[in-house]
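Okay, so here's just one chain, in structure tokens, the form predicted alone.
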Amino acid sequence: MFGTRYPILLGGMAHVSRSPLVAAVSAAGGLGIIGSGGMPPEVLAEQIADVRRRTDKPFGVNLMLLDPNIKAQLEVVLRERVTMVTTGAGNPAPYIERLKEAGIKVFPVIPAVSLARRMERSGADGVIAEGTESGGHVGEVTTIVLVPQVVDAVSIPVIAAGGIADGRGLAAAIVLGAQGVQMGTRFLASAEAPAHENFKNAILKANERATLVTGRVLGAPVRTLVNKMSKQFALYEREGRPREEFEALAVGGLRRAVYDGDTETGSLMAGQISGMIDKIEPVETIITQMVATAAKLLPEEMLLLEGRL
């Protein structure tokens, strides 16, 4: 479906899968996808363009339905006729034929069972079915939970996101009837990744209870690693805050933490999976590993990791 060699899609994460993270994962066998969160158009028109100029392979964007630019980055999508589509933070049905018009494969991540239906009806051309065990915005539900229920529940092809790092995780998930994964704190971890040392490095100390979700009192639960901007998230909804103090203690959070390498009140976005991570290393050595582990594993009827989209 995709033209990559790999079923590994890169998660959309704002302000860290930009060209030089996406074009690596693309040229490795992957599909890179640009975080297109926070971005003003010409910017994603600009790294769109990067992409381009560092790989000739595939590659797509994730759109962020809530973001205040969308419309303006839709058509900028549109425009240039990216791969595919991801779509997270809202509702992508009234823009799914406008992109499918443009040859633009559309790919909503769902956090469950009915939204995969519901996107399914849609005419999505496939779902990424995430678990809570993700990064950042987050459902409920397990992702060893999730994926088969999803695999069950519609026709289209899924993807597993959440809680997967190396081969051992993409073999899960194609055994539990998914077409491929997608993993962010993995490539978050890489050498080409543009996030701060800082950032980086805190993955790497982090064990897999160094995580906290909040933000389910206001209906956004968010997975973060443990520092103080997310124990005083945790203590103004035990304190019962208002949403303004949520705000207001939010902005900027991610930025800080991917440009400044705030690592305390910065918004570590990151999942579970970060207690398995221990090197910084390139992309191409982290699939290739990842590959080669899944085809020791996967019986040989399953080995169909070569154009498996």
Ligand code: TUI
The other form holds:
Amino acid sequence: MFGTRYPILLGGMAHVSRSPLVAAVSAAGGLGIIGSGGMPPEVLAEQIADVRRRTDKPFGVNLMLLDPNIKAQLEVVLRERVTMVTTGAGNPAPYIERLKEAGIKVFPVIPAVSLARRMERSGADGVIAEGTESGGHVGEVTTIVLVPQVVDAVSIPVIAAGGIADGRGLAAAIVLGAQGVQMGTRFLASAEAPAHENFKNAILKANERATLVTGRVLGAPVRTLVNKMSKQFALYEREGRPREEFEALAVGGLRRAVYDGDTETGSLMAGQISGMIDKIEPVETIITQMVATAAKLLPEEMLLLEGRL
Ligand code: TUI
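Same protein, different condition: the form predicted alone was shown, now please give the form predicted in complex with the ligand.
Then the entire complex follows, led off by the chain already shown.
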């Protein structure tokens, strides 16, 4: 479907999934995905051009549907005809038809079975079933519960995301019926990720209980590493503070984490699998090792790892 060697997608992380990381994932046989969240449309166009300078392999773009620039970002993607688009944090139904007309495959990220069904009816080419283990904006259902139910509910390909960071996770996802995996946190903690080393080191230091979800009361639950910022957020929630106070606290939080390495007041969006990540490695090593491990674990009839997507 995408012409990639391996069924391993890069989560389209705002500020992190930029050209060096995207091109590295695609060059290593996965599918790099640009995170357009927070990007002005002209920067998105430059990012697409830069990935094309770095690799001739396919790649995609994530559209974060809450972005105020979403309409202009969509026009860039349509004009540039990238291989595929993933969407997050909302319902992409209004955009699916135009994307498909341009020959672009559409894979909405969904946190629930009902949404997967709705996306299939709206013409999506596949869905990314993302469990609550993920970093960033999350749903309530775990990957191991969500993926097989989505697989049963739709007949389009399903990609598993949330809590996957090695070959065991890839093999497990395939056993659950997924066609591949999407990973964010593991690639955030890679050599090529353009994130501040303090952010990467915070992931290495984290254990499996080092994240928490805040923002449920605002209707936008977000999983981050525990720090001064997220504890403050949790306190505001318990105190029932007004929306404006949350927004004042949150503004610029992801930028502070990614660019400034501010591990105190930055929003360190990362998944629960941070606890398993203990080394910063090049993307190619991550992908090659994952595929080798999964190939050993999978039963023969599920072994087709190359050319699945
Ligand atoms: O989108 C993500 N992860 C993200 S987006 C993000 S930026 C952000 N920052 C603060 C608040 C909100 C967003 C950081 N991380 N993952 C994909 C994802 N999509 N997870 C959950 C959903 C989702 C949620 C509701 C998809 C569809 C949906 O539909 C609701 C409806 O019915 O419209």
